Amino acid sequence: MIKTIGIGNDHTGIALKQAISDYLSQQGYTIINYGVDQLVKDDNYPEIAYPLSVDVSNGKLDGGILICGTGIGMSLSANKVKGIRAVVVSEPYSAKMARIHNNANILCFGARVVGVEVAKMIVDHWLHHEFEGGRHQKRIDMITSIEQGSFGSNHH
């Protein structure tokens, strides 16, 4: 169950981050801000994604949301941290599937791609679904073995 959420953003996602933070706070989630709050164009998304991702990986956060122009740079950075399964989504169905099949622990989207209301729907679908486990757990285990460098030749 996700209760404490880190939310990070670069300069392109300030307004969307605030709208999503307010939306989630009103629903009782604890929100920890990892993003920028002022328009400074020399911010770098890896510097925002990394500490949030580490805190998700080590359990200080139950999940994370990262926002940049497209969500792509944030997801690439987040996925370099062991234990992170960050996904970029632009619509609610993919957010749901990312949770129930992939147990995604960080949600990324682009402030230049989705508006506030679509972003709220995306977040709702990600938060209100649980990982199904079962056959999907085997795949998560395989992803983890890739991450640990132990994915052997017995996996084709």
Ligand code: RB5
Given for the second form:
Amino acid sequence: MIKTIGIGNDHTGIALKQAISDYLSQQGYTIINYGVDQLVKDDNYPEIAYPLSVDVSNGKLDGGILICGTGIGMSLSANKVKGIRAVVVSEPYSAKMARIHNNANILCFGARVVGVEVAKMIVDHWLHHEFEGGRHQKRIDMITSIEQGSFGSNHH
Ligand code: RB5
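Switch from the form predicted alone to the form predicted in complex with the named molecule and print that structure.
Expanding to the full complex; the earlier chain stays at the top.
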């Protein structure tokens, strides 16, 4: 059950971060801001992705939302933290599948790619679906073993 959500953005995502934060706060979620709020273009997305991702990984946050121009830099950075499954999503179907098959714990947006209303739909699909487990858990366990360097020949 996701209740506490971290949200982080670089300079490209200030307006989208604010819109999503307001949207989720109004629904009773606790939103913690890891992003920038001033339009100074010398911020670096890994510096925002990293602390949020660590806090998802250690359980301080139930999930995270990261926003940069494309969502790509944020997702690349977040996925370097152990335990993170960060996905860049730009339409609702993938948002749903990212939850039910991949149990993604961080959603990434491109602020230059998706509009506010589509982003809200994506967030809804990610939050309101449940991970199916079973064979999908087995596959996630394989991803974890790749991360841990223990993905053996028995998987091939
Ligand atoms: C910043 O211009 C841009 O590179 C960044 O927001 C992001 O899109 C990187 O992946």
